[in-house]
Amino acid sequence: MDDGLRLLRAARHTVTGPAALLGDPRLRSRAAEYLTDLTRPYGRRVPDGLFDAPPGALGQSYGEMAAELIPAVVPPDEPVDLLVLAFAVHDMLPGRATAAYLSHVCPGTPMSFALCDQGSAAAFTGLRIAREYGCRRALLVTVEQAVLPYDAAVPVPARHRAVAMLYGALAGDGAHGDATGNTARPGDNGATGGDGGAGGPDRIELGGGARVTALRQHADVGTGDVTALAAAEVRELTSGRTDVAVVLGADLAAAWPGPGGGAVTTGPPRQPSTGVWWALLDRLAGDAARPRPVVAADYEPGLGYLSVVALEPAGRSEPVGERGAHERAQPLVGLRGADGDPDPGAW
């Protein structure tokens, strides 16, 4: 028996307003000094002024824009055991214990924690602890935002999104869905791909769900390596099957040397830690009507971490890379740690 997690529920959110906390002075000048001091030994400088500037210019907070999805995808009557937070650009009020005040609205008051510095890596290894922690519910918010107060060595995301994930255990507990395996619940709105935009935050229709299958993770994978490893492990996930859609992050599409056409998605560019989320959602949701098998995979060239998942609609009977009985006790290839992290360091 698979003893994974399945994909139950999913929203997203395109932010376009300003972060409510930014419109209090008193934190806008706490966030200014906390800022400053942080990129002063760096090199780095907050512009004088810049906090006088409309809250609506000035970035977003990370608690409000997860906390919003929240109720999206986690009912009052469904307790999540573990939540987790991804993301690589910090946020205008860094400071703040962002984890533990999610773990505060989200229902079950769930053990909570972030996991930064592994830029678009950090959800795949969020949702591979999620994987590992054995909990009966996770949920996984993978968050960025579109303003720095100082000049980066990297381009920042271009849009300011936010997406949540709840995942499910597998085994037949009555953790999810119904008897059906319909996940579906009283008020969603089965949106299938909208921007989630100022309406508010943009439910995915998923069916049935889709359980993960395989979760791989490798390390200190160079720039003229990555396309050759990435297709390798889609040929090995996929293996030989011409049913399987591929999702690929912005970076990896760009030099993927695999088939192109409409079996292949491709995350929007320059959202790092958002963009092949977005996407797959985006496959799911527009293979409702008829699931398919996907596998998606994103790459981190700052890092040289390459990520890839899969996951197979619930209840087919032939999972795509899924580990045998003898390869469960395996750890995952090309991990730098004993302990499976990519990055000891980075949480």
Contents of the next structure:
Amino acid sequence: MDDGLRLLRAARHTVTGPAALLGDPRLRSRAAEYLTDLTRPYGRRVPDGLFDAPPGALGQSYGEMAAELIPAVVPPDEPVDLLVLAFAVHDMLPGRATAAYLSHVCPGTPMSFALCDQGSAAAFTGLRIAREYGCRRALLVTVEQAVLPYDAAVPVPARHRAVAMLYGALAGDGAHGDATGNTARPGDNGATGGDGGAGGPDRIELGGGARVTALRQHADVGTGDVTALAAAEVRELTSGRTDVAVVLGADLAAAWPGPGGGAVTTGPPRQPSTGVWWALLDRLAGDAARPRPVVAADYEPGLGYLSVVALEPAGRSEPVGERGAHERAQPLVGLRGADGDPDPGAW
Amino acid sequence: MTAIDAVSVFLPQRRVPVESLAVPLGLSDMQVRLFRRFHGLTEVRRDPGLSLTDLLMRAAAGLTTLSTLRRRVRFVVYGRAFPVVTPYPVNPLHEVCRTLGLGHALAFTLTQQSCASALAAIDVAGRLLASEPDTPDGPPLALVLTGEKAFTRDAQFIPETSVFSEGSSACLLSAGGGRDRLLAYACHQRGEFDVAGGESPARFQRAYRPALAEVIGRALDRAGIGLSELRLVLPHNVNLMTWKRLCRLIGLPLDRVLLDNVTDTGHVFCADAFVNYRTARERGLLRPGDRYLVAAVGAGDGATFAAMVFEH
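Would you mind giving the form predicted together with the partner chain, to go alongside the form predicted alone above?
Then the entire complex follows, led off by the chain already shown.
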């Protein structure tokens, strides 16, 4: 089965500089009032003087983080039809309709909205919605910042990070002239699979792109059940294949019954909204010379969502993903480790 | 085809005259008079004793069939005007889902279209339902929630334009129901009116009605009907003057727009459409086969204009 989307291009970055908008005293004042009112009913407090700090110490604007990535993945002549912004931790301008602004700066002035209150599952839900829209191109951006401006008593992401992924419909394949995603454009910095450092967005080289061949989400999955369910999903989606890479978000990897060994790539810790996608792009870029299918999975422990996506790089004839019932009984070979790693070349 | 199977609305009993907002919001007498006399906004609903979770639960409780249908609910989509309404990781949506026995559903918030987010939530929920297989108990359903507190200054009023009421709604959707079928949806966003977009508020005021007229026209085109074929328009409750002028602009008789709730509830964020739908049903204004249009404008930072055409 095919899920009707191809990952055409991707870019990401780790933001270290200040948010320019937070240098505007009027917007700082509005944000301070909003956040103070937001926290008061819940017995939390914005520290006195927080908004007297330099912008660099305050946190980020997701509008700026996402807008910087758009030129790296969307050329002006490839209009986007749908833009979805996914986040869990909010930014420092929490009342802003950021997605509406991003529509304005994205070629095609796409229909846009944000998804939240779903933890790490939100980006997977965004991808699922993009599939249902059946549009020519959909841009999925997932963002997180390493700051909460009140005493939340929960871990925050380790770094300010954003990942943008341009998906195209399989029919016509979305791109003009070059469906491979290899065209250099303004905004590219030439990086391939880098760490998305402070030098600006890194465009990830995806060769001919990757088809989304399966996309599944499970709700109400307890921590005691997630490893078995995730393993079963990965087993089903990789069944009969010896060359499938597996990418796990850090929360799922921590509970993974592995061995897994070299076939499994783990997302960076404490990046719940971007981690699995960051690692997925690493995997796809790392395999560019020898493309192979990838299954990526993540678990949102606080809300109980398990999300799984399978992708098939271009140029391969047999998709990973939905397979016939007779194939599902095949052993899971992609996750064997110490007793015979079938994929010694993987990370 | 996406269809609305049931709608429930909750508005707090406590009524607050717009004059009472003058001191806490620092409004002048002239600004208050503008709301009451020019815009027809006389009172709003506010209840400091009700939490956001309370609001959502009250609306859901009004869906009398939900408890028996809950196993068919596969998606819960919370359409919300304000993107962030609780400190992280407080999550009223999932609290409500757990309380209602909907933990098995995929639940998320759709936002950043300001008060037009509810229409996008209906559209998204309908699309998700369309490819969802039947549950063991029957065809899948989606629950679309709206509900907001006037918790901060920006959520209490829009200067010179509108005042917000607290309230909530719950709406059951199916992919094949026959009661209120969604014929068309149109949405147009104007992100240049965001704080970073560079456009002036004055220009936004000039663009407002033409943009809303355009998106209404597009929804009608997609539905394949003309303005004259609409039995009713369910507006956003921004104020009376906006609708009077819009009606003149597009040639729509004002009595075709259900404006009664503007005066005594004001703008209930994303819930306006459902508040007005309930009123239309209670007053018998919709007969089987009637086509009606729902309009919404999200006018926070950035603007979203949206319209849906339904067949009752």
